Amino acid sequence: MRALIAEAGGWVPFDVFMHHALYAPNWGYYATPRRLIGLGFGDGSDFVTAPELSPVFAQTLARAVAAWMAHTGVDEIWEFGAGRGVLARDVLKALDALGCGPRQGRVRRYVIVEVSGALRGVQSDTLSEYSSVVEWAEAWPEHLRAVVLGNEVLDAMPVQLLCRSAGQWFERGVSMQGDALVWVDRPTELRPPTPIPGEHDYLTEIHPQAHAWVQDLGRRLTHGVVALFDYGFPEAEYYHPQRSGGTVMCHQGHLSDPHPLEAVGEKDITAHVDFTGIALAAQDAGLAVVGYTSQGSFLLDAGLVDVLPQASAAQQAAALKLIHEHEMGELFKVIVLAPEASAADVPAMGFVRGDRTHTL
């Protein structure tokens, strides 16, 4: 990271710094061997996401999936950012016991795309029993018809942070002080996509890279649907005067903290996402909202209580944590998107009932 500071000329906007953080080659957060997703304290891992807490997530998901793959006649499924391979496996488990798997014929390929090498390997070995359908791929095709997934990929998207002070606008990035990593903020005429009322100082984030990546794969996709779920909120509650000193967050042994700039590379950092964004951003690429939700909402109208009574008490009990307004039910959203031309269409699985969509 000194290098990194020292040939830009003693500064990095900090979307630079998050990227190198998380992604370097060796010794970024993702490079590492060690192991990230987990249950708890004491198991050596970071912090858990929802296919891991139970399988019920992934078992209710599939039902969705197995209705817009009929609805659209897609027979691929591809999932960037797959963790150890848990949603992957569960997933198409349950699609094999709803009658549309790959022991079916119904999935014929299961796409992988992962910048982590280490998890690559981790994600092999939890595919094992599906190792005919599932791969991975380098690059995207230039033509997709898939449903595509992504759970908690667009949170580890480096952002650029904007920080107002004194009534003037500053983007804040990372520069050297000694042998000490510190804050270095510049004058900028980048802004929040919304004006934040008052003159009160502000940190707050942009997500560039979040919007291209929806732009680049609605691109592509020519048949299909995007599920993506994450922590977040729309525009309007995002750039919330009150939200006055940004969402980044770091995560080191279940625990979090808002500190960056320590530890690097040892740590993983997230930033909330702005649905808003992502929506307008799809819209721009020719993709447009199926459904916008709660995960909790979503879960439930796509039937998690009929998934429910045939998983064990503690995948039960772990299960509510998916869906309660205190653990991930709220916190986490979910949005879906198809092509504009059959969006209409598309099966409302998971947004018959609370769809939010008016909120975007």
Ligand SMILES: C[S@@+](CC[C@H](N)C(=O)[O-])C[C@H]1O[C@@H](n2cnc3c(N)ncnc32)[C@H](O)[C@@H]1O
Second form
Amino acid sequence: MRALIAEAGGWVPFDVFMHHALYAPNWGYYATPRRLIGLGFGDGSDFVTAPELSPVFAQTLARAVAAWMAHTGVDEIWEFGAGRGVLARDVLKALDALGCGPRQGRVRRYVIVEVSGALRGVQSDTLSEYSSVVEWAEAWPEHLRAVVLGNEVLDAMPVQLLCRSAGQWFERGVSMQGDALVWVDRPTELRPPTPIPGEHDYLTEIHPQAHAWVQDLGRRLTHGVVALFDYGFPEAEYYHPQRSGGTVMCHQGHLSDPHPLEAVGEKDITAHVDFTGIALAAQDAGLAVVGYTSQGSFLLDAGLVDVLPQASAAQQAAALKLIHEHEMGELFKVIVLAPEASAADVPAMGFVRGDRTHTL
Ligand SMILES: C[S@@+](CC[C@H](N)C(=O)[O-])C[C@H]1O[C@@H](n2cnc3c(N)ncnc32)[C@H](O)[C@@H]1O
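Requested next: the structure of the form predicted in complex with the named molecule (the form predicted on its own having been shown above).
Following is the full complex, with the preceding chain placed first.
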């Protein structure tokens, strides 16, 4: 990181810092062979995600995936940022159980796009029983016909930091002072997507990388459906005048902290998702919003209650964390997108009750 900052002339914007802290080969957080995602009961992991918490997440999502595949006629699933491959494995298993998986020839390819080489190896082990349909893509195809899944991928994409100080806007970046990494702000023309009322000091993020990613996806997706799960809010909540400290968070050992310049490469760095920005970027690229709601509402509407009785008591207990408002049920959201021409006909599984698209 010192070399990177020196080469850049002594200052890098936060998104460049975050990109290297997470993804630099050999020393970035996601390059480590250590187990990063897990339940935390003595496994040395740093954070848990919905598919790792309970297979009920994948089993419920698979019902929607089955409906979307049948409706759009696609036979591929693409997953971005597949972590340890648990969602992929459990979705494929659930689709087989529903009679529309790889065993029935209904899923021809399950393609993973993963930036972390270390995680690709783990995914390959997790998915060994589905090796005939699972593959990894280096580059995106020109045209994509698929159901596209992403769980906690958008929050892992580097963000730029903007701060208002004494009424002036600055971009926050990282410099060296002696051996220490320090924050340094530079005047900028950049602004949050919506004006922040008031004159008070304010720190926030903008998400050009996530927007570019969604636009790239939108331009390529000719048939299919995209479902993205993550923590975040619509713009009005994200850029609320009272949210004056931003949303950047680090995760290590199942604790969170707001200090990304410490223990660089040893902890995850994330920012919440502005789902309005995602919806607008998607619209620019020809996608329309099929639905947007909380994870809890989506899972209940997509049939979690029907899936639950087949789960063990322990899995049922864990599954409740997926929908409880004080756990993952409310902060986590899902947005489902589809090519504009077909979006109105996509089965609204997960959104029949509780759709919140109007809040975006
Ligand atoms: C927080 S983890 C979530 C992992 C997994 N989806 C889960 O829920 O357990 C973020 C994942 O996104 C991957 N990632 C980040 N940016 C990506 C991108 N632009 N394309 C594909 N994968 C990406 C990371 O390498 C990592 O696997």
